[in-house]
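Quick heads-up: it's one chain on its own, the form predicted on its own, in structure tokens.
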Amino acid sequence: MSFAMIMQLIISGIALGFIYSMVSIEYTLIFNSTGLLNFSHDKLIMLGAYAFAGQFVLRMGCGYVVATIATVLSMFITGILIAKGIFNPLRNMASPIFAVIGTVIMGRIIKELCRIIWGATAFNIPGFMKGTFKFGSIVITRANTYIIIVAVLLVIALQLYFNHTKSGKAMHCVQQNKTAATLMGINVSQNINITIGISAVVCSIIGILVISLFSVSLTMTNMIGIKGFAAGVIGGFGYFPGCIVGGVLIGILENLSTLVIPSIYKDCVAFVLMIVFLLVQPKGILGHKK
């Protein structure tokens, strides 16, 4: 195995790891604001992919930039509607299981709506993020390059928003103590609406990026969603840097594992790591920091 091949595996692993990291960040956004887990996020990612590719690009003939803006805006509105319909009404129920079941059912509804609107047959956008960059003997696909760049920019944008804007700081307050936030005059329900809207935007960006890796289909995000959860457990659930570390670690180890085991088994790496960390280091690599 040449050095160039190993480097290509590592770089593609980093790109895929950033996808897992962004999924984990979406988990974290909702968990920190509501104390609940969104088990339909993989379907929201799928919905973003279908909206971008199936509706705005292929049906309406929009350019990539216009289609991206339209997808992000429509998914933000969808996220707010989900917050109003599921998370806010159910977050104060006697048991969080009600909200969990609500998100599972919502995911099923989204999947069937996609089947009805765009059909069950998988499809692609011809030429979307195709091509390669060559650095000496190392060849990097355009898709992996764009994924890494967009993921880094997204993480920076989220950190700037949460640390340097009034609404972002309000979200930190809601995360720490909802009762105290309410007493300080923060509208917790509205804050949660915005947070879920942002998480839906993250899902739409992930959906657009993974189109270059998978066909747009009803099952395209099943494994991504589970591995995103594993990334949070491994890196430190509820903590942005932990999400990034966990996701990138899974992506790299998955790809490198193909050097010693058949590639068909590489999906097991994330789950083996998650079990090991749950047994040995439940707080993850970085732990949960307030």
Given for the second form:
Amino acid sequence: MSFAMIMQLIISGIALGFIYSMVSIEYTLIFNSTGLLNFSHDKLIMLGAYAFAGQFVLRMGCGYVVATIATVLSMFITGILIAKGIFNPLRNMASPIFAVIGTVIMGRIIKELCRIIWGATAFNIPGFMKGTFKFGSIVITRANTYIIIVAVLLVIALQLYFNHTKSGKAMHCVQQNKTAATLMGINVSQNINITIGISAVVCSIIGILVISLFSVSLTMTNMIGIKGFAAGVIGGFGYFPGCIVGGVLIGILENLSTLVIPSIYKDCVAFVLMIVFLLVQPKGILGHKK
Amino acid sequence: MKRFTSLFLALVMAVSMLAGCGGSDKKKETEAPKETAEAEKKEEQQDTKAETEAQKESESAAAADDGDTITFGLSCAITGNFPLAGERTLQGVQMAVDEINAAGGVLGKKLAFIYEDDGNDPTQAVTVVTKLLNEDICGLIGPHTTTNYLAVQELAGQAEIPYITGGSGTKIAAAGNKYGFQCRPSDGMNGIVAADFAVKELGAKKVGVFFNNNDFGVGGRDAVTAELDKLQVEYVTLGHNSGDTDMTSQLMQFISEGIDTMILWTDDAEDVVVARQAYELGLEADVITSAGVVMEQVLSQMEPEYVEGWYSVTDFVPANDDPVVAKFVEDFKALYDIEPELYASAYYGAVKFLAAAIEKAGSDDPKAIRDAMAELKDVEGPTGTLSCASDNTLIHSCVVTQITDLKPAVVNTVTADFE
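Having seen the form predicted on its own, please provide the structure of the form predicted together with its partner chain.
Next comes the full complex, and the chain you just saw is listed first.
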């Protein structure tokens, strides 16, 4: 067990951890705004990847920049449609279970639609985000570098938006008290539409970033969907800095755990940690109180 | 009144949307983004044709069993996490059935099949197999994968319907169901071939055995390590789970252990992840893998340098001079405009074997067909000669292939002794 090996495990753990963090941020946005969990969030990430790779790059031959903009825009619209179709109509029903089931079913619909539109074959974009940077015996892949940079920029952008723009502040109000927000003249439904649109945009960015790591397939996001949830619980549910801390912690710990336990139990680390936190420190590491 | 009107309008809208989707989506069903527009178009047409024909056949078989048709059941994964396998299976089976019927059918009757979608899920497989077993079928093909086989094999056994699967796990033969048959080489054999090849041909001194922690991978690992024990070669075993997307820790452990050969026993998606990361982390070792990696749909996800020089122990590659394989590949390409892979070829062979067994039995009685299958030898198929051994395995040969510039080519064909 050399120093280089431990460093390598930590670095790839950080990169994967940032993916969990972004997943955690994406559903925290919706949870904060509507009080509901979006159980189709991993399918939205997958849809983003399919739209970018399958549709814009491979079928329409767009450049990466154009394809990214097109994907982000189309996913924003998709998010708003989902808000209008599921979250807004269902959130005020007798039980939140209606909206939750609505999102579960939507996930299945998205998945089968992707299969029908882009086919069942997994595929990749040749040469996309390929390559590595080498520092001595430590290897950092180009994809991992991009993931870390984009994740950091994304958190900064979201923080600026929520704290320094009028609509961002309005989202805070909606999150705290919907009735009071309505009385203050905030259009709650429209606000929720935009929040879910932003969440879908974050999903599409995650989708684009993980293409070179996971290939585009119908099962590409199964595991990051669940681990992103664990990241939120561990870091502090409903709080962005908590998402980052939780995600990165899971990423590093599950990689380092393989030094002491068999690697097939790696996935358990995130879930055992999540249960421990739920029992001992339900507020998460950063202990943020809403 | 207003409420009724809006309800009515909503219903009309929903129905028209569904109808609209049905028409255009059907066409798009099997498009792959990387293929040319023309190829796609042709493929779509072929697929749609194949599917409608299959549906037509199944309908005719189910609706009017007038004694002129012999029907078998097919369970494959059209949806779920492994839909491509199901699609290719359906294409292979359809092609075999068409060929048999064009040559006069079986026992002078038309061969037909009813298919159900098992979603590659053991629970759903139990449901659809129960449904199929209640139809008037003479045999059952699929579901695929060892896990699904183990979930439904007792049902088929109790119904006394012969059942052929393309799962390759060692647990299939070990289950000892006399109605269950395995139409792909068992991992018991492939694992031994891989270990032998590593030690005898590549001169391995220290082997890293990297396996998927499911029925398939663990079976492969056991076969490989048993053979390595016999050959007295040092080895390290490490596992990963299905769906894992980061293998850094395992690959780093292999590197620090200083292995010179890695034997990788895993599924398609994980093959891609391991190939990329092994290349990025600079694993300097010969690699021998299980069957899946040579398939076009897996290789197309990789860069050439990731798998350059890799070996694979498999049952089928399209680039093979063998006349049976060459003819099968040519006919399949003519029909569907894509290269066949091992699921299409294995299940094509399974249908040919079932048809031969019906002929041999001289009736469509499932019990008689099972007994005929158990004694049937030397049916030619694209994955080798199908001959039933005492443990109900049908294929006893496999090929070692090497990948150069994403193209697998046969290095060696190995045939095992069986009884």
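Residue numbers count along the first chain shown, from 1. Throughout, rigid core stands for the largest set of C-alpha atoms superposing within 1.5 Å between the two forms. From a predicted model like this one, the values you see are computed outputs, not experimental measurements.
- Relative to the superposed core, V65 undergoes a C-alpha shift smaller than 2 Å between these two forms.
- Put the two forms on the same core and the Cα of I261 is off by 2 Å or more between these two forms.
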